[in-house]
Amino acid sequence: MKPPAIAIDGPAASGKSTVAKLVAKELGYTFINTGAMYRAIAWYLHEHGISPSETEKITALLPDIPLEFGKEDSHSTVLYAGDVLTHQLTDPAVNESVSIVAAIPEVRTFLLRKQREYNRTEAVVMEGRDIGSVVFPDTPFKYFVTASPEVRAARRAAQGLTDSIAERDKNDASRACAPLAQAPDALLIDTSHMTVEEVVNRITQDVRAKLSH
């Protein structure tokens, strides 16, 4: 029997990363941050002076980009030259370009294979924009975490990030390849007026109820 895959999707600053980490910890699963994977590609391109608009060049480069997608303890990691990427992934230049990079079909196909590999041997909690709709469309554990634009903008500012929530939403929802969208069978959770603990409890209770049937 294939290990469970918990899909947690949602827009920028909806709280899905924090929630996904805690859900993974509560269930004893591995947390996979797909956003970090896309950010790593965007960071690499910026470091090498490659514009996100140079899609043909990027497509040709993908197989040879020296990024490693691994795990440390129960969290996914992205390494470059043996070092785990951390602050590099929230660089202002990465914030500005990641939505564009993530809209490139070849990048998504490349990372899709990497994402699915994690679930071949272990249970995962994966968060992103299209986990329930594209990465694991058959999983019964789908959750769409969101919040009002005002709440999300405040959360973004608290993180020290200055990119526009409205612009990110527009880019994520309007891209031709795997746009941000709630899977029809995903449980919608508006976190605007919920504590993190309440959201985590809502998801873990639902997962456990489904696993018991």
Ligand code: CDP
Contents of the next structure:
Amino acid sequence: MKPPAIAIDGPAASGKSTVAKLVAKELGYTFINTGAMYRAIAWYLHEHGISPSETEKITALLPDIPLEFGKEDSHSTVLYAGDVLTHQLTDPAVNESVSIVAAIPEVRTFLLRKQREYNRTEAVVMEGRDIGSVVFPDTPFKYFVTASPEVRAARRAAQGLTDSIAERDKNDASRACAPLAQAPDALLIDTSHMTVEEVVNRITQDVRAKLSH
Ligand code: CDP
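Please move on to the form predicted together with the named molecule, as the form predicted on its own is already shown.
The complete assembly is shown below, putting the previous chain first.
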């Protein structure tokens, strides 16, 4: 039997990452940050002076991009030339281009295979925009985590990051291929007035209840 896949989707700065990491820890599953995978591609293209609008060039280049999507301890990593990418992924240039890169269907197909591979042998908590709708449409564990635009803007500002989240959300929700959307069978959690612990408990309780049935 395939190991469980917990899908956590939602808009930018909704608190998904924090929550998904803690849910993974609590359940003993591997945490997979799919945003980091899209960000790594956007970073590589920027580093090599390739514009996100050069879709044909990007499509041809994809199989040869020397990024490695791996795992360390219990979370996903992206390596470039043997080094784990960290601060590079939240560079302002990446924040600006990532949603344009993520709208390229070939980029999504390329990463989709890698994302599903993580779940072949192990239980995962995967965080992104299309996990419940596209990556694992059959999983019974789907959560759509959101917060009001004001709360999300304040959360991102508190991280000290320059990030036009409204712009990214617009791109993510309006793209033709795998847009940001709540799967019809996902549990909606508005975190605007909830603590992190409350959100984590809500999800883990639901997962455990479903697992025991
Ligand atoms: O952390 P934050 O919510 O700001 O963003 P992220 O999860 O790191 O994702 C960065 C960008 O990658 C998003 O704005 C989307 O354009 C794209 N993305 C996507 O298209 N599909 C996913 N499953 C995950 C991220």
